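Form predicted on its own, single chain, as structure tokens, below.
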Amino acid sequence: MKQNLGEKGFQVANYVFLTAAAFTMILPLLHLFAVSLSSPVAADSKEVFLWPVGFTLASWKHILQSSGLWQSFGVTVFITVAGTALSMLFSVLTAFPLSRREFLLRKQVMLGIVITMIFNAPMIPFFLTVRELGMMNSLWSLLIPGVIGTFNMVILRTFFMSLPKELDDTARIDGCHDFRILFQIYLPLSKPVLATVSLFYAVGYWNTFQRAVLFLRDPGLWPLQMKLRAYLTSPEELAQVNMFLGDYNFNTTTLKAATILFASVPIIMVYPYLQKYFVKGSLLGSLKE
């Protein structure tokens, strides 16, 4: 179909805008990468933009040789994988019955759940509850309290409600029970929304910080974001790094840049693999009754 001048102009403007938006997101990462490969003198004197100045791998060598960082990386990978699996399981098991029209109290239950999106639990009662349950200084404190995200569960419920009811009727004629309908019919048809919600949960668990600050006292249990904060703010950590780099006159700007990349790039790399599901799945968040 031939485009008129207005449509062509809109398309060009759209491409220009999206390209500019992409650059605003990519440039900070490229700048950090260049800083991480530059000498501390060049980094601290603001000489680095998108190309390393005084090329050195000292910061990356420190990161790759740091057992503490790798331990935190392992903790983060564990809570991301385990947390996403648990959250998806419980969210699906909650969303499915709430999408069934034969569940008479589904509107009342859904109202109670949606209210939690508006009124969050106060900090002190939340802390005391976790402590009374014996989850202090345990990775369970990062997994159990947020195992179901209300917004994510609503997205799943909405998608389940959009599937044809004739699927249920046909399955029941064949003798299927609810669990079989869910796992053998609904879930195979729900790959876009499952991928999208899994990504939401994974990013949330990967960036776990506030709960780690509240509940974890053992540095051996710190996730990557806690270790990143230590590198950025702790004088003791910076002093040890300065000794490693052999430079006592400048701060560790290059190491900060390398550590930020080390903590950010792995989860960013997940997006391309789920991109084909993301747009379709993310458009399914409106409420439907």
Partner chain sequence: MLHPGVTVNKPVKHRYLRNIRKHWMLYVMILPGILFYIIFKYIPLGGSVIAFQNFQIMKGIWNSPWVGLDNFKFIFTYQDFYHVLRNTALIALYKLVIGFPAPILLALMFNEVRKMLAKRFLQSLFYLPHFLSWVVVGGIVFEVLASGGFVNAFRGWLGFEPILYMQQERFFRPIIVLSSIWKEVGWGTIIYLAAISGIDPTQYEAAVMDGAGRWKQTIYITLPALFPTILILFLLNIGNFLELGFDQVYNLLTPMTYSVGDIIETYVYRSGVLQGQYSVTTAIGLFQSIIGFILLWIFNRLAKKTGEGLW
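Can you now output the form predicted together with its partner chain? The one shown was the form predicted on its own.
Here you get just the chain by itself.
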């Protein structure tokens, strides 16, 4: 195809802009990585850009030896695994009947659910409800009150509805009941969308913050994001040793950088592998009805 000068110019500008903007997405992380591996003097004197200056592993050693951080890491891994499993179970069990013509209350229940998307309950009554249920200061408060993400559930429902109707007609003739149709026919055919939605839930649980702020007063139960927040706002907690007395090869700048990365490394690592799933999955869940 012929291109005139203006279009060629646009093409070039477009590539330049997109590349530059794309790099701002990754540069801050690379910069933090370099800072976390640099000596405290270099880190504080703006010498570090993308390459460590005065290379040292001291910050990483310090935070990896911090028992508080590992405890929070354990909490986060637990709520991510348990929460994702629970959420998938609840969501699949809700989405499946809502995708069936045989389920006569389909429209009414769907309406009831859509209403909750438009009218969000204010924070305080939500807080009081969870409190009345005795979930304050327990990990249940991170798992149960948000167990179904409506958008995720709708993605599952849309996918179930797209599967051919003949499938379960045959299954029914063979004497399958609804649970078997769901677990032995529908779910095996839904692997890509199940993977996507699980990923969405897992990321949500990994990043859980607001519910932890609302419901957890005991620092021993704090998930990683809460712990990270505490470290970032009062860095003294991060280094309980008095750094000004000994000559440690880290300071709050390098420790903060290392901690921020510590809290995001698992997601950054699994991200490239999962990308093809979530793109496909979000398309499945897009706005078609």
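Numbering follows the first chain given and starts at 1. Under this definition, the rigid core comprises the largest set of C-alpha atoms superposing within 1.5 Å between the forms. Just so you know, these numbers come straight off a predicted model, no measurement behind them.
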Quick one: spot the hinge among Leu29, Ser162, Ser141, Pro219 for the rigid-body turn between these two forms.
Leu29
Rigid-body analysis between these two forms gives the smaller part's rotation relative to the larger, in degrees, as 22
Quote the shift of the Cα of Thr24 between these two forms to one decimal place in Å, the two forms being superposed on the rigid core.
3.2
Please report, in Å, how much the Cα atom of Tyr15 moves between these two forms when the rigid core is superposed.
7.8
